[in-house]
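Just one chain is shown here, as structure tokens, and it is the form predicted on its own.
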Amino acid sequence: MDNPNVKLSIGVFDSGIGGISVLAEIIKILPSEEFIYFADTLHAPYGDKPEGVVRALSIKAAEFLSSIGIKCLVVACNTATGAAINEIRKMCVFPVIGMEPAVKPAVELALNGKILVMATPLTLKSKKFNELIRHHKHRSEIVPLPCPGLVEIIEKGHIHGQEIEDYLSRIFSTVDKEDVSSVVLGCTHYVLIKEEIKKAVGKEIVVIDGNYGTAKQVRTVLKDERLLNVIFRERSEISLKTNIRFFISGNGKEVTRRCRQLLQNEGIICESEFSHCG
């Protein structure tokens, strides 16, 4: 018998725009799927707000998102993953799938050098971040990079530019790039000023995110438990167009707009509604 939830949709959250994204890597590989964004600008970021304020604001917008009903959840966002995961889980019927540092997938690699993940400083101080360093650190030297107010950069839609490059510059300015073999991502924002970061600390470091991983675990979870929408739409060449819902606390219409123009500038064009709210 067919699952009668297969036709909802699959809720993602982030306190802004960083979340977008891993909503754009989910889209590529799972382009039958409906979607539904909520971005929490009111309150962004969440990286510098104590753990406890963060997993109040990652529990309501959960809860928000059950509300409306979606098959499954993820949470798009390493520092509300660290603060609130384990809550979240408990309350939801449906999968839940957080994000954590590709910490693992850097180790992996075996290059000859340090690894640095660039994350909030609320995602370098929570105990789950803290369990993935102690589990991989036999094998690598693993260097917290914390990257305090860059979110807030990039949610201004500075992505390029001066002000970027003269953050990264000024963070990097203290590392010895000779000891360093990959740079980890361990902040969805981040992604997004991905080749920004690859020329700050040039070709020879890898640079890693969690992104593609997690939109994996997303197909992997839907197909265990039977939640595939496997209707074909088919894709064009040129983009890929998918229905999602946006749900904004904050400055609405602006947030939308640059969402809108990141999935477009991943290839995919949105069918989508607009709902301000909180």
Given for the second form:
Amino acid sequence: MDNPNVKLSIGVFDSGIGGISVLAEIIKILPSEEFIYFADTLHAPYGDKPEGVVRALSIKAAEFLSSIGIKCLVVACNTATGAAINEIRKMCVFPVIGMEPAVKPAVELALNGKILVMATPLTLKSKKFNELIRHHKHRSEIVPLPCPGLVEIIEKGHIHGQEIEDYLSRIFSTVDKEDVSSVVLGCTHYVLIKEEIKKAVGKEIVVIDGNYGTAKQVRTVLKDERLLNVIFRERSEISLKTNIRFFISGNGKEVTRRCRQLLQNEGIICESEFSHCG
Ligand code: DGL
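For the form predicted in complex with D-glutamic acid (DGL) instead of the form predicted on its own, what are the coordinates?
The complete assembly is shown below, putting the previous chain first.
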């Protein structure tokens, strides 16, 4: 028998538009679900703030989505996951799925060279990330590459162009690319500029993100909990139509427009008109 909460939405949150890169992957493999997306743009970026502040903001975001009524929560932010996933799991009565920089898949590729992990300063300082490195360091050399200020550029909607190019060429000028075999995108915002990062590092280096893995994890958890929605929803050759309610804590109209545009770039059309700009 299905879980009585099966008709509820899946809640997804991030500090801003980065989590849309995760949401898009989830929609592609779970097209029958409905979603609520919360972007805490009033407090973005999270990655340059003290851990306690990010923990409190993340708990507040989870409480907010929980108060609306959701069947599962995806913390689509590596920084928030590192700072608060244990506390969020303790307070939620539904499954909670977090992000983790895709170090494991990078190690499993067994390429010859270092694994560079691009992430926010707070993610790279977190206990969770340092445990992850400790766990894998006997198999590969893992090198953290903090990217302060990159989330701010992406949040402005500048995902192509000179500002991003200059930032990436500056950050990679500190790295000896000869020794690097792969780059892990340990922040969901960076997935939005994956093509620019690929261009900046060159063809020989593999660029990896964990979004598809997270989407598969969401599907597995929903199936195990009998929470998968099996209602058929229209799917055309060129687009997926999905109901998403957006809640944005700052600059709501513009951020909602950007979120919709990013989804549209992935062939996903938001049917829902509702959005709350706090
Ligand atoms: N998308 C968030 C992450 O995955 C960005 C954090 C921030 O706001 O700095 O880490």
